[in-house]
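In structure tokens, the next block holds one chain alone, the form predicted on its own.
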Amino acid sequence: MSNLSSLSFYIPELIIIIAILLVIVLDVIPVCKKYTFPLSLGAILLASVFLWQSYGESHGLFMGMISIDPFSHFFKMIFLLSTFSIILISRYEKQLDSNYSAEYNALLLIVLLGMFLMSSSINLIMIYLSIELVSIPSYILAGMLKNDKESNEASLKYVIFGSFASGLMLFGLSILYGITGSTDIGVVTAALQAIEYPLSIYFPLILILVGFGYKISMVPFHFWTPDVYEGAPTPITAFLSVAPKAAGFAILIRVFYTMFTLEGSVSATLPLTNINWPTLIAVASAVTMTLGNLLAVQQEDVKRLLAYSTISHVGFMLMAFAIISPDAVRAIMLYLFIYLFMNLSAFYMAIFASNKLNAHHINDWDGLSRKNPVLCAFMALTLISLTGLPPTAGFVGKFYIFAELFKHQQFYWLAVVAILNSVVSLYYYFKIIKSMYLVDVEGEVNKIEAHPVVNWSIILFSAQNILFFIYWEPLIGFIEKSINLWSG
């Protein structure tokens, strides 16, 4: 499709694409920066609206280089709520400086564009781009507390490994169009189909996966997450753990089924020939859920407890990743839906608890629940649900990733590892909720209460961990319908 004809098919990006411009602006005149907030939330819903009504539609857009399809619509979806909470909830953190919100809102506008892009990117071109899109802008988000030593280690540890991870993934993609001879990824797929020797595609495949590791925080390309996620301001904490790993795993996706699998499709159901990536995934799963648990174990701050957490999770979801099938795909996209809500209502209650008490290490939460109890118990109920326990959310998304395992029998060993890595969890997540509650605070104890916005998110986010337990079929319904990649 031309790109002139592309644009009626792009209103949502161009939705944001005009707030990031607006917001920018504003900012330089100094009576309408006030505006740049609601410009920001109300572009993101407009923006909504827009990609609800698109839903369903399959385009390539821009000669090639971008789809529009009911896959990226779902992580698009993912994208713009996450965005739309951090910018709203940013305004009652006491550690962001109010001076610098409009820069602030853009860059997360500008990462969400990115992730659009990342979601929906075809062309080895745009798949670099789109992802320089969103760490860019992350890079500076990280260390926005410029006073502070630990923000601006966090920026400079996330350029340096960001950095590296973008160059050898460059490589990757650049040893593909010389031995390919295009950039899109369906004749990629076609030329890839008839190359004889697997150590010419095993070596790209290595070097992309890298990039894409980076993105997801997978093991051994995680050494960036836990000191980024303690330095950065806590809403990016929260942001960075959510939305750029969605989008990691829509282009992981994407890439990998399309490029290295014989049908070139989510229903492909072998990889290419003599390629067996499917056990290579296997294996950094295996290592990254029980590297991240081994070393959260070891954590006193939460922040940094939460990062290692996030790094487990991650191990989690590339074991579907691991089964080439479009159920495995359908268990990813319900797993990271389930964890946007457990992992956001968990660094909300961090915000609250920061805010009120400058509470950073677990120690500081002894007898949180007397102070504010109705918090604390949706705290632990989103910890329980991290954990994998029933009945919570999260015991359906680790249901539906196990069951892919066993039903196509294959990994077995993977399940035994999975299931030790989710019995280490419980003790972390545990050790939280004991300080909340059966660990004593001498003197008296005066209530503490959050301001409405940051209360409610905490609620209604931790909420859907028992609704998407009791409720759930809707929601597989809908990723039923959205396991659909635009072929061309």
Given for the second form:
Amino acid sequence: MSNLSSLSFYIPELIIIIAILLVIVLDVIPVCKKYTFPLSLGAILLASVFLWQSYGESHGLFMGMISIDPFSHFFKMIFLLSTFSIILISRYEKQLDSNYSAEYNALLLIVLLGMFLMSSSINLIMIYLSIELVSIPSYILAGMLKNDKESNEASLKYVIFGSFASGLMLFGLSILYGITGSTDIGVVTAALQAIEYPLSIYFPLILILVGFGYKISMVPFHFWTPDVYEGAPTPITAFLSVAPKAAGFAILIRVFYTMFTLEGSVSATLPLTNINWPTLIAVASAVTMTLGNLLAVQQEDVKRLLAYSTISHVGFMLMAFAIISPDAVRAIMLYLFIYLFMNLSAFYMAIFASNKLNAHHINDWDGLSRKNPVLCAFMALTLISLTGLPPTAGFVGKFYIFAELFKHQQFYWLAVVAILNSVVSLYYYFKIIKSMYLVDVEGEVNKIEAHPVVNWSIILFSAQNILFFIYWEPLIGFIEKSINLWSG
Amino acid sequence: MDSLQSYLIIAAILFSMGIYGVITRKNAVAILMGIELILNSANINFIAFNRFGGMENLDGHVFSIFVIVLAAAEAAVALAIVINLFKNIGSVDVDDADLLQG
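Here we have the form predicted on its own; I need the corresponding form predicted in complex with the partner chain.
Next comes the full complex, this chain leading.
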């Protein structure tokens, strides 16, 4: 589709671009500074309305640079929801300097735009550009606390690992361009299927996997994750643990299902001849969840513990990615959606604890259930969901992934590793529950109320864990409609 | 000398030097220089493939121009972060940034 006629399908992105520019301009005018916050939230709401209206359409835009299809729309809804909630809750986070709130919101909106492009890019140039558009503002966001040494260190480590990984990915893309002679992934697919020496694909494939693996923090490209998550401001940690990961999975699914499968579409069942990347992913998945879980066991800092727990969740999602089938994609999308709610509510609880009690260490959470019984009950629910026990949504997510593994009768050893890992994760999640409920504090205990926005964010996000356990069928139906990638 | 192979060899050498620099250097600025080498090696690849690979359009050239722009943006952000770190801990050595561990 030509550039001008593409614009009418590009309205949500245009709204976000306009909002970014307006926020930056309004920040300079002292009188208007306070409008940047409602403006950012309003732009996200408006973008979601337009996004919802255009759901179901499938087009290639801007001469085959990006595509809109139900698949990208599903992920865009995840991004909008998480960004909206993060912008809202950041206002009530004490760590952040409110003088910089306009810049902060503008940066979050830029990341949002980058993620929109990431989930819908169908050209190697766009893939690289969109990943960088997500990464570069994230480096700044991680270092948002300018005078905090830990925040500085987090952003330094992030920028070094991030640009190194994307440099490696770029080299892989250049080799792929040389092999196939095009940057359009449709043409690349056709060229790869007719290739004479299939082994030459391994080198670019692994380098591309480095770039994507870094975005989703797959072992062995996970080193930045715990440090950045611990050092960054907590709302940013919550954001990074959900939205860019979902974007990473979106681009991973699109690129690998299009370029490296025999059928070259999302209904594929076999990898390219002689290219056994599913086994590679299966091994990476086993290592990712084991390492994430084992290292989480010894953590004492809540944010760092949750960082390792996100690594192990990525391992679970990769488990389904090792199976090539549309149902496996469905399992990943369902897991991501549920994971959004459970992870955000856990991090919001960490925001509440650090705001009101200055509690970062697990021991600081001792006896929290007597200080705020309601939120602690919901936090316990979230933690049970993160473990994957019924009656919570985490169980549904894990169930679909395991079902996929058994249905295709592949990688039984991976299922054994995953079950063992679930047992390990029970230990460290219950360490937090134990601290909240079973450890008694001496003396008088005062009730601590959270700010209503924080309070209701935790309750609403956490309540989804019950909702999607009882009533996940509409969600699954919606996801099945969304597994529809635009092709040619 | 004017062949695809010689350009690819130069790119491969630059790429390896970049990785070596990132892995061995302790100075944050030197690490960033290593990353620039990696990006530029990919640029040489793109241009060489486009020039010698018999490609009809200029995708490779366009790609490398975008990479140059992004490398500049990334370097600007990375250097700002390094300067901020230097203000706070008085060093640009990555080994001195060791608060977050475990």
